[in-house]
Structures are given as structure tokens and as C-alpha cells.
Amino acid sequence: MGKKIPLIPRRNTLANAFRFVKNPLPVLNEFVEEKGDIFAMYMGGFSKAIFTTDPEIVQYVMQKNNRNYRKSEIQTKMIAQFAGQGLLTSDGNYWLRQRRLIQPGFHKAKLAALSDIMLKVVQESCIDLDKLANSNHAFDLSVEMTKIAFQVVARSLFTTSVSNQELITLSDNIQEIQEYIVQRLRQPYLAPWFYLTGKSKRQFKISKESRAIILRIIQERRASGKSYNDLLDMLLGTRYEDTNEGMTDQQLLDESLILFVAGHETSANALAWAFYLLCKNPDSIEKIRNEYKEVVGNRKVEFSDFPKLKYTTQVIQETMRIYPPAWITDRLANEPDDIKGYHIPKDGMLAIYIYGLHHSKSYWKNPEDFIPERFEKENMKGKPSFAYMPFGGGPRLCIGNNFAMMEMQLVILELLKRYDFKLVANQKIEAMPYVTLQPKNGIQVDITKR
């Protein structure tokens, strides 16, 4: 028979479905609290889905038994009709191929090359954080986090082939299109409404413009025959193994925009949290700030110092411990499982909560506390290894990970070195669960040049 899971009585959910809409995150903390790390609750009203914050269940899902396991059709489909066929979208043996065709371009020896690429973007940038700090005005750091972190993940990919004007016209539809997406998953009776206004229809228009942009720097690119040590060109020189040919543009077009779509927004999420964190917690910057004169002095940052830069990277764990970009995912069971004597029916949907996971007591003492050192090898010994997972598990662990990381090192690393940050008084900072973590209303900054 097995141990019955807990399950949110149906009045309970539809009580809550304003709530839930607005924001799930407390609803679900709410129930977290109350019921446990596994419980069910109606989706929609009709079908169930079971949360978890078991580290134990979560790695068997995503690591131990992950074959029993698929995407569901929110990943696999709703977004794909956007982004395409990509490793983030696709499922099954066709990911499995792309997966390992992908993999070593992104090996720490291959990001060697795009360090001064990302260097070169995050200086640059200091331009308009020059003029902002120059016009003495607030600004919201979300912002030109995003804008930072689409350069970087344009100008990796890219290098010089995409024009500022189609960088802007990427970044905005992309926005709205996760908007969209977010409304749609959440308000499903919408559906016929947004039909009639036009809404659906202006989304794939909006992202058919976007594919075009790509498409047609990667055919000027394969015609050219020119190299640019970027990533583009890693992805353009991979070869299947049984075939020994490459990927077709189509391929490369889905590949290029959920590298985008993915590689942007959680870094652009992670450093405006980070930055906020760092202003409430000063003595985290001088410590960044000493490290970084120890590690580097005065010359420029190499490839070679961001392993030792350890209480850098530790503030952005912590960072990403708190404010998880990717706050949650789900996976359908393809047959009738059954994890720590709970059963788990065919189809049945897992929603492994991963803000819930970072958040839990059992296994993070004071979790809402700002703690970098928690991240030391020694205060790490004997956690969960599912515990924290901000860049996913088990084999579809995020393929950027390494990338991100360096990136979100580089920018602190620079901007710390060049402003001093302070948080605007009274501004009410909520975190915002859309397709990633964000901040609802920004995060009001002032900067002054050091």
C-alpha cells in the first residue's frame, strides 16, 4: 500500500488561488510548513501534482532513477513552440545526442577564450554605470544587470555579429514572450481571451523576428568562413560521432536561442540579488574587495584566478541559495514508481520546489540569513548533495554552469572594484517566481564612482 501522500484539501487550493497567482511563493512555503517535504495539491482545480523538498527524493528523480523521468509538456512544449528544440526544451534520445555533441564546448579549458570576451563586455558596460553614477539618480539594478548579462551571452556567442538595435529587439522579446508564457501557465482560462485580443498571435510573431535575427547570423557566419573563438563557432565545429556531420541551422538556431533565453536571464536574476545582498551586508564587500587585491593586485583578472577567488564564489552560492534563479522544475513519471514508500503513479507529475529546498531548516541553519561562509568545504560535509541545486542535477545539470559562474565572478569583481553601492530607503523588495526568480518592483540602487 505504501505511506499516503499528504494532499491539500481542494477547498485549500481554490482558497489560496488568488494568492497563488499573485505570488506562489508563500502559498507553497505556507504549505511546506504545514504538511511537510511531500505533499500534493490540485492544479487547475482538476489534476494533482506532488511538491517535494526531500533531497533524497529529488536526486533519485533528477540523478538515481532519471530515465523514469521526463519534462513536462510546460518545458518540453509550451516553451519550445518559442524557443525551439534546444537543450532546455527537448527530452529523450534526441537531448541525449545534443547533449553530448554540446558538452565539451563547454569544458573549463574551452572558457579560457571567452574570459577577455566577457572581461571586454562588463568594461565596456561601465560606460552607462559612469553616466548613471555621474547623474546622481537611482536606477533599478535588475535592469542593467539584464542588459550586462545579454551583452555578455550575445557577445560569447556572437562575438561582433549581432548590431545593438537587434540586441535590444532580442532581449525585449524575450521578455514579453516569458510574460506570456507565465500568464498562460497560471491563468490557463485565459487562453481563449488572449486568442481574441491577438495576444498568441503577437507572441509567435515576436518570436518568429527573433529566430530571423539568429538565423541570419549563423548563415552569414557558415558562409563566411571566418573564426571568431566564440561560441558560436564551437557550436558550428561539432560533429556527430556515428555521422560525423554537423548540425543543421535549424539546429544551431534552437541551440543559439535557448542559450540565450537561459543563459541571460538566470545570471542577469542571480547578480541584481547578489548586489542587493551586498549592500545589506557591507563587510561581504570588503572581504570580496581584499580577496580580489590579494588574488589579482593590479592587473587584469585571468582565467587562471577565478578557482582561487573562493569567498567571491562563495557570496554568489550563498546568492543563488537564497534567491534560486530557476526556483522550480517538474518531471512526469513514465511508469508507476515508488520513492521512500511513497507511491508515484504513471504520468504523475514531481514539482520539485527548490526554493523550498534552499529555504528548509532541516538542512540550512538560520535560512534566511546572509552566510557565505556556509560554503566552505567544511561546513558543507555531510549536507544533501541535492540540498542545493541551483543550476539543476543529475545529467541535465545546467550545461552553462561553469560559464555562469565566471561571469557572475567577472561582473562583482569589476563593479565592485570601480562603485560603491547603496540601496535606495524604503523600497519594498519581493522576489517574484515568473519563469525565473526575480525582483518584482526592481531594486532602487544609488552608485558613486570610487
Contents of the next structure:
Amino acid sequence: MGKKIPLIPRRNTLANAFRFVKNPLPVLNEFVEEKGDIFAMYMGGFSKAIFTTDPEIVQYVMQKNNRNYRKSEIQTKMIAQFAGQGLLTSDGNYWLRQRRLIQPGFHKAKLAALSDIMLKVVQESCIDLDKLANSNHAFDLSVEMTKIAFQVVARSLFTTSVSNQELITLSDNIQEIQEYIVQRLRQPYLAPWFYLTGKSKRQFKISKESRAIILRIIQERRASGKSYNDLLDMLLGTRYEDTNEGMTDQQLLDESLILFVAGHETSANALAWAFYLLCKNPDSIEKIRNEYKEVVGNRKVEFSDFPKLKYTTQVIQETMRIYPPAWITDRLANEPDDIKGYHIPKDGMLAIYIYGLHHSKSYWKNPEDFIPERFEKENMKGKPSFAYMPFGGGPRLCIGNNFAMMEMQLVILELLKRYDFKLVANQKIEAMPYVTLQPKNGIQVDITKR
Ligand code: HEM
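Could you switch over to the form predicted together with ligand HEM, since the one displayed so far is the form predicted on its own?
Below is the whole assembly, all chains and molecules, this chain first.
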């Protein structure tokens, strides 16, 4: 007989249902406080999920015994029906085959080639930001960071093979589909309503529209025979080890679309939160600027500089600890399992509450405070490795983690070089867990040119 997993009584779940729909974070945090690192909760109907903030359990599920766990249908069906079967949404043997094929495209040498594309995107974005700086009007950081992050993924994938109008369409469509998915997850009872009002049908329509744009780019690129050294070239050039054949257009399309979905909102939110925290901690801005002066000076920032920009890296790590863009993930048990004396039934769902891990008083001193130095090597000694997991862990670790770190460093450095940032006074900033953790009402700032 194993240990009993504390259950949140159904009446508590109901009593909290309204608050949960409004914002699940405070409710979940209360449950963690009350029940500890593992508890079960009804998720509607009779299905229960086991929530955990225990790094040992998380490591076991994500890494040590990962073969016994699969992703839930939220990722493999719900997101996949609009975004297709790409790395993020596939599972089992198909996933493994694709991961092996695509992984080399994210190796260091390839990223070095992408760093110049990224720098260009950031510099181009400054044209818009200059206008905002001159206008004396406040603006929402989340909106601007989303534009930059979208351009970064788009240009890294397709360089110049996609028009600005197409990019806007893609960006709007992906945003709308994500919002729809979140609503469906939070308020499943609205499904018939979405059906009746044609909202579901519209999602399929705009998903089709996005896929058509990407398919055209792929087909034109294949036909052109030109090389661009971007991610699409890499995806086109890879061959399966066993057959020595490349991906089909449909596979390329699915993988490209998934890179958009997985890779833009996450980075955009991390960046918005980073600037927010920096505004509140101006000493850190000075430290970043000094580090930049020391490491880079007046020349252009290069790929080999990134590992040397240690403090900047720590600021990004600390930002993602406090505001992890991927705030939760899940796994289902293929077969019954026992973890630390707890029994997990077949098909039992584990909700890995990343936000809770990152704010746990057991692993972080003053978890609500912004202290980038926590990430210095000596300060991290002895910490369980899964106490911090903004990019997940185990074989399904985010494939874009180094890409994202480089992107965030570039954006922060280039923007701090050019602008001073000031938060608009008296705004309420609330972290809201949609697909990613977003500032609910945005983050209003004023910028001035330095
Ligand atoms: C700050 C930025 C980012 C964060 C916080 C983040 C977070 C994550 C997390 C937590 C996972 C694992 C999910 C799970 O195992 O359930 C993941 C997977 C993934 N991410 Fe990221 N990500 C970021 C940026 C990116 C970028 C820039 C790209 C691509 C250009 C990307 C592509 C992917 C893909 C394809 C997967 C699925 C990998 C697989 O299952 O094999 N991500 N990401």
C-alpha cells in the first residue's frame, strides 16, 4: 500500500472554480501551500490530475523513467489539430525520429549563423521603437516584444522568403488560435457554443490559411535551388539515417509551423518580463551595460561573446524563474508506476507545475525577490536540477533553448544600448497563465533614446 496522494476535495475545487477560471495561479499556489509538493485535483468530471512541485518526482517522470510517460491530448490532439504534427505535438517513435533529424539544426555552429539574422531583426525593430521613443507615448512592452520575437523566428526560418503581409497574417492567426485553445481548456463547457457561433470553424479556416502560406514558401524554396543558411535550408537538407530521404512538404510544413508556435510567444513573454524586472531593478541595467562594455565594447556583438555575458545570462535565468513562460506541462503514465511511494495509475495525469517549482521556498530563498546572482555557479551547488526547468528537461527538453537564450541576450543588449526604459506609474501588473505566462494587462513603458 503506497502513500496516499492528498486530494483537494471536490467541494473546494467547485468553490474555487470561478477564481480558477479568472486566474489559476493563486488558487494552485494556495493548494501547494496547503497540501505540499504533490496533490490531486478534479479536472472536471471524474478525471483527476496529480499536481507536483517535487523536483525528484519531476525528474523521474521527465527523464529517468520518461519512456513510461507520454504527453496528454491537450498537446498531441488539441494543439495538433490546428498546428499539425510537429516536434512539440508528436509522441513515441515518430517524435524520436523527427527529434534526431532536427536536433543538429540547433547545434552551436548553426546558431552562430543565425545570430547575424537575429541581430538584423533587432536592429530593424529599432526603427519602430525609435518612433515610439520620439512620440512621447507609452506603449505595451508585450506587444512590441511579440512583434520582435515573431520576426526572429520568421527570419531564422525563412530569411526573406516571406512577405511582411504574410507575416502579419501568420502572426494574427497563430495568436487567435492560441487564445481559442486556452478558452477551450479553461471553459470546456463552452465547446457547443463555439461550434454554434462558428468560432471553431473559423479556427480551421485560419489554420488552413497559415498552412497555405508556409507550404508556398517551402515549395518555392525547393524549386529555387538557392541556399540561405536559415532553418528552412537546414530542415530541407536533413536526411533520415535509415532511408537517406528527406522530409515531405507536409512534414516540413508541420515542423515549421510548430517552431512558430513553440518559439515566439515564449520568448516574447520572457523578454517583456525581463524588461519589467529590469525597470524595477535599475542597478541590474547598469551591470548589464557595464558587462557589455567590457566584453563587446564598440564592435558588433558576436556569437562567441554570449557565453562571456554572464550577468546578462543570469538576469534572463532569474526572469524565467520568477515568470516561467511555460508555467506548466503534463505527462500521462503508459503503465502504472510508483514514485517515491506514491502510486500512479495507468493513464494517470501528472501536471508538472513549473511555476510552483520556481517559487518553492524549499529550493529558493526569498523566492519572490529578483536576485540574478542566485544563478552563479557556487550558489546553484547542491540544488536539485529539476528545481529550475524553464525549458523542461529530459529527452524532450526544449530544442530551441540555446536559440532562445541567444535571442533574449541580443534583444536585451541591443535595446539597453539604445534606450532608457521607464514603467508607467500606477499600473497593475498581473501574471496570467494562458498557453504561456503573460502580463494580463500588458506592461506599459516609456522609452527615451540614450
Ligand atoms: C524563452 C523561450 C522558451 C521557453 C521558456 C520554452 C519552453 C519549452 C518547454 C518547457 C518545452 C518542453 C515542453 C514539455 O516537455 O512538455 C519546450 C519544447 C519545445 N520548444 Fe521551447 N521554449 C522557448 C523557446 C523556443 C524556441 C525559440 C523554439 C524554436 C525556435 C522552441 C521550440 C520548441 C520545440 C520544437 C519543443 C518541442 C521539443 C520536443 O518535444 O522534442 N522553443 N519549450
